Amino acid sequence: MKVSVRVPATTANIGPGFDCLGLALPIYNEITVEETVMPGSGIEINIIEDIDTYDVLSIPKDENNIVYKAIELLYNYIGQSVSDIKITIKTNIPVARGLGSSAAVIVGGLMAANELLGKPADEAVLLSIASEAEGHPDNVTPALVGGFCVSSIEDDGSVTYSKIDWPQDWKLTIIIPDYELDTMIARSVLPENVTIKDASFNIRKCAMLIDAVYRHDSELMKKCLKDKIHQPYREELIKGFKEVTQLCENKEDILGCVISGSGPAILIISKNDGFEKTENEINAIFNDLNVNLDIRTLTVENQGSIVV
């Protein structure tokens, strides 16, 4: 028996919502888990690339693979050891670009294994295990349930989340550069402590951002995407981010520009034809930096992960 699950990409943080805000996007990985027929055959992990421009050679194909590790946590939850399994990852989400590729395969592996086991884990358990495997809930929550999510890991390891309707006329444009940025490197540049002033700034902006989305308030949204906890430290690692941010600040129909997750992808939120009017200028910025781009304007994926 085998089960396949389709999981969306995600963009996290959305500016001030460090490790708690996330959006699901219609770019997908498909993860298939099957119990092997031959006892003692061990673990088999196969990776299939839909797009050959993204390097997946560095992804482990043994017990160190994050999909296997997440599945192992699920088996431990029900008091079992992992049986001999075959995992196939069909990847279309760019790796190490800030689009939740690791969250997608974790969620997909957990959902598929849960189906194979007869669904012993409910959504709450899956979210808790996925967040433990990933380290934070901002990507795994929208990857599982879709949409725009505010999420938090509680002291007992459970995840509390709220899903809020994203305004349909707010467009999401992802600028994906042709180089990777390892999440560990992007986290290593962050300070261990932040000032009360900076924390207070982010709390205000994050609260207003959620309200702006809920009330579909474009003018308020323009004021909410600033951040002082992670972007000032990461922007030095992301070519063109400062220039694109400055460009977007002067455009009427662009609501804001933020780092997608830990980068190096950049998320631009716009309405009407705001991005289309600016695209040539953005391309010129990256041409000067000799950076090739994959630019995608997308809607929100509201369904989340599904068994296919």
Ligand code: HSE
Second form
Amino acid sequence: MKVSVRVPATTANIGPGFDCLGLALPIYNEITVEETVMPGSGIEINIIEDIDTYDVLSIPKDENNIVYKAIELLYNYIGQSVSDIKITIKTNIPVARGLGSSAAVIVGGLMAANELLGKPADEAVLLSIASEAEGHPDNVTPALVGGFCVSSIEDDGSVTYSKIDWPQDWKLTIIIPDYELDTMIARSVLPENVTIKDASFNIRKCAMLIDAVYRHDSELMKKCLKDKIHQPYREELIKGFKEVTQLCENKEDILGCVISGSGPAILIISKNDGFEKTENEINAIFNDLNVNLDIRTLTVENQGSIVV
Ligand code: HSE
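Could I have the structure of this protein in the form predicted in complex with the named molecule, to go alongside the form predicted alone above?
Then the entire complex follows, led off by the chain already shown.
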């Protein structure tokens, strides 16, 4: 028996919501988990690239694979151990770009294994295991349930989340550069502590952002897509971010520009033809930096992960 699950990409943080805000995007990976017919055959992990996103050789094909590790946590939860299993990952989400590719494969592997096992885990358990495997809940929650989510990981490891309607006319443009940035590296440049002043800045921007989304208030949203606790430390790693942010300031119908997750992709939120009117200037910035781009304007993905 085998089960395949389709999982969306995600963009996390959305400016001030470090490690708690995220939304799902209509770019998908498909993860298939099957019990192997031959007992004793062990673990088999295959990567199928729909686009050239993976350095296939660098991905562990053994117990160190992140999908396998997440599945192992699920088996442990039900008091079993994984024996013979085949995992196939069909990738469409660019890897190491800040688009939740690791969250997608973790969530897909867990959901597929859970189906195979007869669904011993409910959504809450899957989210808690996925967050443990990923280290933070902001990508895994929208990857599982879709939409725009605020997630909180609690002291006991459980995840509380709220899903809030994303305004359909707020377009999400993802500027994906041709180079990778490992999340571990992007997290390593963050300080151990932040000042009360910066923490307070983020708290008020994040709280207002939720209200802006809830009330579909574009003018308020323009004031909220700011951050002082991760972007300032990461911007040196993200080519063009400072320049594009400056360019987007005060452009009509551009609500803001933020780092997508831990980068290096950049997320621009706009209305009407706000992005299109600025696209040439954005391309010129990256041309000067010799960075090739894949630019996609998308709407939010509301379905989340599904068995296919
Ligand atoms: N919140 C995480 C970070 C997202 O910014 O490190 C990583 O995709």
